[in-house]
Amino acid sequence: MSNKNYHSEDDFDKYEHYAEQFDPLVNNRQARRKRKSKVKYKPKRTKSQILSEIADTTTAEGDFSPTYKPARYEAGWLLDSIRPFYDEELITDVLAVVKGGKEASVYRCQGHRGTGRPLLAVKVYRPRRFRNLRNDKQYRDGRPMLTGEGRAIKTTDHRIMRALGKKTEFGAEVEHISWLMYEYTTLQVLFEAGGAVPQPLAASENAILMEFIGDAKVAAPALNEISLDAKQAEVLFREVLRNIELMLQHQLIHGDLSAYNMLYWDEKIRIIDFPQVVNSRTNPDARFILERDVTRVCDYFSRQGVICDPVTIAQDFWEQYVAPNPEDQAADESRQLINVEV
């Protein structure tokens, strides 16, 4: 092996000594100031510029060319978010937008024959910088962050905890994924327990694929768009209460339950939109949130002829599923007293 271009550590030491002696910038402060590069001002990007970058950097690839033609600014995040479902042969096409919102939009998709469903729904979250979450901290209290696999992030994971605390870009991404995964995992739990929710099929970092409620012509309307006769209303009201009770049995409270977040199809309801779900035992505002959910439900059904008392209903639910059992509370107090005496 030739040593022609090989330099030893002594050679580099000699070079540093030479630089200290002869480089005019080492001991000449004025020269260093002249040599120092100036920081150029970089103006803050406008919302339109950010949208243009998203649209320009993400396009449909390969043979994935949906029937639905999104607007230019919508195309970037839509195609990027749903591509995993296409690659995994869960969907073959995006047919139409069903509902647009400040936080997410829902699309009707053609299901792959392997799913056994001709139509599926995909809920695509808007990019984090353009979402408008109302007081989401209230819902995050008392629940751990979730990974993309739906597992709770340990507080001993200092890298993630530090990123969350400093509100870095990575920390914001962790929060975004956790918000989405709470909706997906809640749908899984409730569907398996017999809840009136759409069946969840898959999740990506920015979208949830689920059962489509409706047909090829129209999506199921929200319950607030429907007028019911007294008999229908009574049946559906009891079904909503059954689902609130089912959630509480799993220590869950919807957090934004109303006739706007229930779909009506074939005389049945499906409850949707769960990202803000709270833990009934660890969220400090749990009782207030439960009472608000029950009140909104009763507001709608009372207009349909159902006689209901939201205060009594919420109190009964709280005492049965959340409030400490008197015997358990007495046992805890007894153990604390023994520990103090010891």
Ligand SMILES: Nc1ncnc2c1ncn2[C@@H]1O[C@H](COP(=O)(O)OP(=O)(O)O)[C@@H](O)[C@H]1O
Contents of the next structure:
Amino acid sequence: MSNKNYHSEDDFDKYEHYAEQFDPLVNNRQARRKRKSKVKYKPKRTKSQILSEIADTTTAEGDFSPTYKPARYEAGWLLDSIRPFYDEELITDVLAVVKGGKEASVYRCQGHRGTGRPLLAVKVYRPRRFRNLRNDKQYRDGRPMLTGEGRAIKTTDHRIMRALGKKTEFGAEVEHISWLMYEYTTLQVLFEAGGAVPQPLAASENAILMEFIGDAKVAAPALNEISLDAKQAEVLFREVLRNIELMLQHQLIHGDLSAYNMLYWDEKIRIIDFPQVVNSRTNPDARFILERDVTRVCDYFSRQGVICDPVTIAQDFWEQYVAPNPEDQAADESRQLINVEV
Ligand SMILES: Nc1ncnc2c1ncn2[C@@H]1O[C@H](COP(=O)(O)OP(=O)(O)O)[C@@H](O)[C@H]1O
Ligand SMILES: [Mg+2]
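Okay, that one was the form predicted on its own. Can I see the form predicted together with this ligand too?
So here's everything in the complex, that chain up top.
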């Protein structure tokens, strides 16, 4: 992740003026070399700096345009957020918007040869995304803030703690990056552990680059958009439970798990959208959040013909992975003792 400073919403609006002209997404080697030699990701560039960059790129490359034409309001923000991926030769083009929203948008990109993936997804956040998160405290409880490198911020770091407490612009920046890095590091952990999640490739301050689920024509639908036959539903339900267990083995609970955040492609599911992930051991509402996730999963799968009882499932998981029932533990221990004696 680069060291570029976070951009406020005001910056977002400022970019509008430059959106039409400023467009670095061109598959042109000469231009890329030129860009690479520039000082990277300078924080808060002044108007004149941005204008000179525009002039610079325009004279070098003349008339160019990415395949996807962002709307004026999104262009500056989008291009700035994904520029690190472009400069680091991870993507070469933005092909289409998959889902656009006021808070986060996902785009289908062309992967650079070096990534081995012709298509990649980039999820770009706007700052509002996390400020609007309802009950955000519930998710933040029991988890440290993360830096852009994915390291936990120590509570002894007084400068950051003060900024967070006073809700300064810098504090908002730290929080924003933390949400994003929870999403990114969770994808990393789960992907490496064999979870059904898109492979994460890189994170910038406003965006995550990951495996694209879908093909050149369509993005994978979410489970809520499709119906399954009973046999398929049973198989996929087991797979979702396997993933919930895998998360619990890593002390993680999704926090917003539902048919909306599971994509279906090639007869497989992929779980997405992790910024609000909570720690199963340290979050005081962990049990409630786990049960809510399992209930939403069961809501969908029971409509597809699967018989499931969310309360029992959540309780079993809780006892197995988070807070073993003391009686069970005692029984286990005595069983072990017997084994030893035998
Ligand atoms: N890796 C991906 N591949 C294909 N489509 C994706 C991918 N990630 C997200 N999407 C699409 O973008 C939508 C929004 O992504 P999500 O992470 O759920 O963000 P949010 O719900 O916060 O806007 C998803 O519902 C899905 O349609
Ligand atoms: Mg979502």
